[in-house]
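What follows is a single chain, given as structure tokens, in the form predicted alone.
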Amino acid sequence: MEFDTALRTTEFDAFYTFNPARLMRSTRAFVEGFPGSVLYAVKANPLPQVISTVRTAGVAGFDVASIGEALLVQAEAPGARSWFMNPAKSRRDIERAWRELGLRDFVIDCAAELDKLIEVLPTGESSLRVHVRFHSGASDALYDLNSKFGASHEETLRLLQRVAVQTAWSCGLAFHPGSQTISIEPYLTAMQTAARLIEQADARVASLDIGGGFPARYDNMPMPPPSALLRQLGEFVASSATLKRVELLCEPGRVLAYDCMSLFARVILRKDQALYCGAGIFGGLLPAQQFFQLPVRAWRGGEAIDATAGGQREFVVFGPTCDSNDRLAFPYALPDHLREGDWIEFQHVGAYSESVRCAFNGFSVDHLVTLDDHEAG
């Protein structure tokens, strides 16, 4: 479906746009700037078009958290390498990942998970690598992931030793400072910890995965482009004799994909300063109920409305469902003359929109328009 056709239709009240050229540029820039190998975190946006685009743009492989994600990568990027970087996996999925899908890279953060790997996987297979995920310490990330995963310093050393003594597998380390980490300090602090662990371990550590969490830009979070952060990471690695010896990995998702998609939601009702539109927190705008204020633009008659004409006012924005929680967290400044039938374009929904939406109350966003690079949206 063409973009103009979608704007003029009356058959549905919400649709996505996808800009592959934008995703290609952001991914290439990140790959070129990171001093190691970049894995795309499939959970951020599992659309087949996204998988194929980031692969073309040069990612080294994919960070998968489930067999479902691994199968998606196999289907959309045949021959691409996947890393199974979820610290809590079923025995069934470990077995299938190894036997059927050929995955060689796993992560653990406790003895019980290592026990499972040793019982399920061939301990004499030297192509396997196990990363021990350690607690990375305090972070300014909006979504803290250390409360769920991460071994203590002492436990990390014990797990590395067990891998070295009980198997022929190679060892790695991993950490994750959390999603939308807004400064460089949590990465550098955790990398310093990793260097100490490598020096203290009774095992050769071959790799370090510094996770994802690289910040994206939203209206209430005007983050700079990632180039400065990546440059600091590179300088830190270059200054560390220990870290220069290991393979460096990362798992970005949000920072690559966030601005490659918009969600267009039709205004279906206006009540004074309240707008009810064709998509809400269940239909792709969950991030806008949490921490993020999305850039927005209004459309009418197939054209973007001039934001400076006719004045603006702040609106409360609701989704179409009967749930009173279906409300965006921030007010949005939109043209004062907005009315039923107009469209609101919510930009920067490329990350954690498609992957977490559902069809609650029967409302769903089922249409995707792929844009040429020169098209709006």
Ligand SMILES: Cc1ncc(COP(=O)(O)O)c(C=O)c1O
Contents of the next structure:
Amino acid sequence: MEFDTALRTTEFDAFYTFNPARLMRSTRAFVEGFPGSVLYAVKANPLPQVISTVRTAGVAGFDVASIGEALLVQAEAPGARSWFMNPAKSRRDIERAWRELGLRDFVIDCAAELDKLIEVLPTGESSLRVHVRFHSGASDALYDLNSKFGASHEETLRLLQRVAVQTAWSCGLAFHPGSQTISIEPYLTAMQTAARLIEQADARVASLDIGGGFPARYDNMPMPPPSALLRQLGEFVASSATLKRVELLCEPGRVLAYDCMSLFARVILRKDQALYCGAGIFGGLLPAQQFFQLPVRAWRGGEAIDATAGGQREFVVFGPTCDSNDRLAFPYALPDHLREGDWIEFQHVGAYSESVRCAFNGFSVDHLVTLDDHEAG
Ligand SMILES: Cc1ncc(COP(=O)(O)O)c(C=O)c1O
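Structure of the form predicted in complex with the named molecule, please, following the form predicted alone?
Let's see the whole complex now, leading with the same chain.
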């Protein structure tokens, strides 16, 4: 469907747009700036066209958390390599990953998960690599993942030693400071820890995966572009004799995908300063339920409404469902004259929107418009 047709339709009250050129640009810039190999974290946005675009843009492979994601990569990017970087996997999925899908990279953060790998995978197979994920320390991430995963430093050394003694596999280290980490310090601190662990380990550590978590721009968080952060990472690695010797990996999702999609939601009801829209938290605005204020723009009659003409006011924005949680966390400044039938474009919903949305209450966003680069957003 054409963008113009979607804006003029009366058939549905919400649709997504996807801008592949923008995804290509941000992925290329990140791949060029990162001092190692970039794996795309499929969980951020598993749309087939996102997977194929980031591959064309030069990612070295894919971070998958499940067999479902690995199958998706196999289908959409045949021949691409996937890393199974979820520290909690069922035996059945470990077996399928290796035997059916040929995955060779796994992550663990405890002895029980290593026991499973040793029982299920061939211990004499030297092409396998096990990454031990350690607790990365204090983080300013909005979603701190260390509360769920990450071995203590002592346990990390024990696990590395067990891999070296009990198998022919190679070893790596991994950490993840959490999603939307807003400063460089948690990365640098964890990389310092990694260097110490590599020096202390009784096993040769061949790689370090510094996770994802690189920050995206939202209206309440005007983060600088990733280039400055990547430069600092590069300088840090170059200054460490230990880190310079290992293969460096990262697994970004959000920072690559966030600005390649918008969600257009029609105003279906206006009650004074409250707007009820054709899609809300369940339709894909979950990131805006709590932490993020999304950039927005209003559209009428196929055109964006000039935000500088006429007055603006702050609106409370609700989705269409009966759930009172279906409400955006921040007030949104939009034209005062906004009315039923107008569209609100919620920008920067390329990450953790498509992947987590659902059709609660029967409201399903079924249309996706692929844009030419100049068309919107
Ligand atoms: C293991 C792992 N890798 C990568 C990511 C991607 O993180 P982000 O989208 O913040 O870059 C996540 C996010 O939850 C993760 O759990």
